[in-house]
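The chain that follows stands alone, in the form predicted on its own, written as structure tokens.
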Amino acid sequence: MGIRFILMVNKQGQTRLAQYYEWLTLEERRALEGEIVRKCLARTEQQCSFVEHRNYKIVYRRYASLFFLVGVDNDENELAILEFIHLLVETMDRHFGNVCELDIMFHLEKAHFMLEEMVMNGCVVETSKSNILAPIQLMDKTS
């Protein structure tokens, strides 16, 4: 299994989003939500982004407000990884039109179900924007 979490925080450090492929305890979940947060917040534009915690591989990003944060096992392949925050943020910005903060908050249901297109039990299994918004663009034209 490669990833282990995703999770969107805004800048302020307020998690958006949480995906975990992984069980984790709620008590748990919070303390490792804090301590990453806390710790790729702090790092400046000049740093990688790549951070290791505890057992995991930290891989984020940053897009406007908001930072995306992969959390990953040690021998997963960083650049894959990134690309692959870079393919979810491409895909929210053709559904919601310049993705941001709101649009997660507004339609939280639509970004986890484009995860769950993306992401299978913590692999990757879709790659294709066309594929992963047709359900979306389905369910859209239904309601």
Given for the second form:
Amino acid sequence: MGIRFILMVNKQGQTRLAQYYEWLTLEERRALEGEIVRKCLARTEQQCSFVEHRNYKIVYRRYASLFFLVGVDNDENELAILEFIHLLVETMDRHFGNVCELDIMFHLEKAHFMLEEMVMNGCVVETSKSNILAPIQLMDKTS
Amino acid sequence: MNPFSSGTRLRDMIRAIRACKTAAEERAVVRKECAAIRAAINENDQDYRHRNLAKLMFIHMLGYPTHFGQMECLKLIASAGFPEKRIGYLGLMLLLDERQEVLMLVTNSLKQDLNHSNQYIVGLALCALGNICSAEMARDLAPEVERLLQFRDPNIRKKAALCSIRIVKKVPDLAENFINPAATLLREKHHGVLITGIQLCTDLCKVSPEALEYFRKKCTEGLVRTLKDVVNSPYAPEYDIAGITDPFLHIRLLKILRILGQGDADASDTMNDILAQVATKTESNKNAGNAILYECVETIMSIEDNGGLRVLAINILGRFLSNRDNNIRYVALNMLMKAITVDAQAVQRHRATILECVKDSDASIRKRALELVYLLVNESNVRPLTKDLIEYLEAGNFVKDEVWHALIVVISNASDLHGYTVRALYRAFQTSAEQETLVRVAVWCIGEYGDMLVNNVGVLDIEDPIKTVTESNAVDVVEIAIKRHASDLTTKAMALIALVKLSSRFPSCSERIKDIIMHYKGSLVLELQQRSLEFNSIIEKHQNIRSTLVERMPVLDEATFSGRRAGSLPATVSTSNGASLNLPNGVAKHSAAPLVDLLDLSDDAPAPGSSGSDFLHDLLGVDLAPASTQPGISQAPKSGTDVLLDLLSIGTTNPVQSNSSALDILSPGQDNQKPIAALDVLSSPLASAQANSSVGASSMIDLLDGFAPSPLKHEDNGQVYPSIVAFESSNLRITFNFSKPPGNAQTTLIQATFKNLSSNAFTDFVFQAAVPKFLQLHLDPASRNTLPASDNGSVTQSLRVTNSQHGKKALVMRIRIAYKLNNKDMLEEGQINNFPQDL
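Since we've got the form predicted on its own here, give me the form predicted in complex with the partner chain too.
Whole complex next, starting from this chain.
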């Protein structure tokens, strides 16, 4: 419901982060990722950011070398999801400082933690950057 | 240090994987790592456990199986330190799902953690529970979560709220317990809790109707007030996005207001002011503002009708449509599709912009615009829309079945566009035969109107002249379609039917077409095999009925067609499309005009080669165009008969393709009902049209009785003609019995009886006859095609001959009989000269 999955994929099609909110087997996931990524990478800048795939929609945006893809139900507000993607990027930027693809790759668990604070069970939970980053900064301080 | 020991740090492993150049190398590295991790698990290694799990998660993300790590997750969760628990829960959420039985083992740990003193750990547990709990776990842990809904810390409250959503979804019975706590959540100040509380209420409403009622009564004003606060709130750096405070909260509030207001007038009234305020005050130059406006428009469309608000909403949509940003336009098209059910007029105003969108370079926008155009079609705009739709068939790949079905219906309705349509499709097929739907529509049109393509019939002024298309070119097109590797079953089946139609319209290509069809005789696909065999037998053995079998399809009735689509689309099209055309074909509403006008009408109709004085002759089926198929000219008798039939207000007529006389409509009527209904992919009200036309024809003959001009001799109806033995050989005797239909001296009905004189039965019996040019012959199918031996039974077949030189020349006929005797093919030919003189 709401958000079905969140993917971060680079321009070569390699998945950098994958969070699914509904169960799919491993083969299904790979097939799904392959299909969607092919569709999104083939599109130009001018085309709109929403792609229809099977019975749900994909909202995507490219930041530098990374594509952020969010799969949502058909009745979800696409423009709001675009905002959410931007919020996610800004949050990671505030934490890592000038975030880039390598940061996400080498600190995968931190990226997951952040995402977890923001989305739960497919719904957006928290939209304030300070609230999201508070537990993560706490954890960094103690470890 | 061995880079692949289990002590590898996560980043070193990632570096190693990234250094791999090929997929095989990567697989090797991953396998080594997995082996090392498995060894470490077996040794129960404490120190590196969380590191191993992090590595496992990375490997899982790449797509390799990692189920051996599941127990590790459990051990990590059970440990005391926060980082270990953290990684353990993360691993739990990524590597497991609710169907695994391992999950049950976690329940106890979860319960302990939910009661932990450290609130972050409580938060962890709630998070994990919220993401993957199963129904049993939900039942067990529901009371804990309920208690946590009132925890002092807002972070915990918001997580508990989302967790409750999942519980309520898994176990709807528990919904009642959550209604009251959820209502309290709605009065919170903290945005996070507010958002999740609203989410919880939304889901409760979806799951339980009594919850919906409760919230509607108690909470609507509260929510409206909250929305007002958020809209009017001062600048808050925490939640500010692009100048708007917390747009996500805006949107959530609008969503729940939508659910509460749907179907309920009172609730809708309370919302009107705030909705108007949001719609007018929100800035739309940033994406966040547009997102809010979009949600607002959706809400306005769903709640109970309020004229002013609706107008506001449609205006906003109009603004969206002309925005340069593709995203906004896509969203606007989406909204318009829903708006069309509510207010179709307003959407029509934007038709021009929508047509622009059909040409857009973006596939998603094109698809949406096409669907919208299809919904917009009504009788006033079908002509320009048809032309546009054909031009934009290159978007056909993204289009659903309904659209190309409807396109075919629309094409068949616009009969003066037939020639143009088939030529445009032929051209499009030459340039690009990639799209499935284009191929299908092209194949269907070439099958139906192939003769128009070859003879360049019905050229419109706006058309570019096309290079002459020969018959074999047209067959080429269909052959390419059927042989394409990418063609699917429907396309191939349609191509087979088109080939049969062409084999009748282009007799010169008949052999080649037969070969193509025979190719599929052994196809593994049942549909194709069946069609191939049946069509082959039609072409070979039933040539006499083939032409009538594949006559042009009647005008497809759009209203019944869209009605048959189970009312999924508004039936905005009517059949009176035909009324706008000049040809009298298919005109249904002709009142009983006086006969003089009727004669004038026939002069107006395109009738090359027939003058006014021949009109009545044409009616009687005399002196028609030569026997070769030239459908352009055969329009003349068509229009003549159609006009008369209309006089009797028969309804949609069946334009007769073959050159049989007008009276011939009578007997084939009954024969053709079943075969045609079986052949056509798109069924049509054919049977009724046939029955009607046959009734019309018989009463037309009665009319003609009164109007038959005197030069035609009236034969005595009671005169008996002697029967003759037409042909006799050692194996076979054919006898002809004659009769004349009343009122027509030139036509003779012949009953042919075949008797088997040999001692073995004949099988596959086929009788063929040919007549000189001044005669017209029509052959009905035989009663059967096996002849039992030695006169034990006979086969009869009726023929109808029309003599245009009646009284001057007698009938002659050449016949050919083919049959199998003792599994040997036999052929007999002969000429019949002994017809009675005055036939």
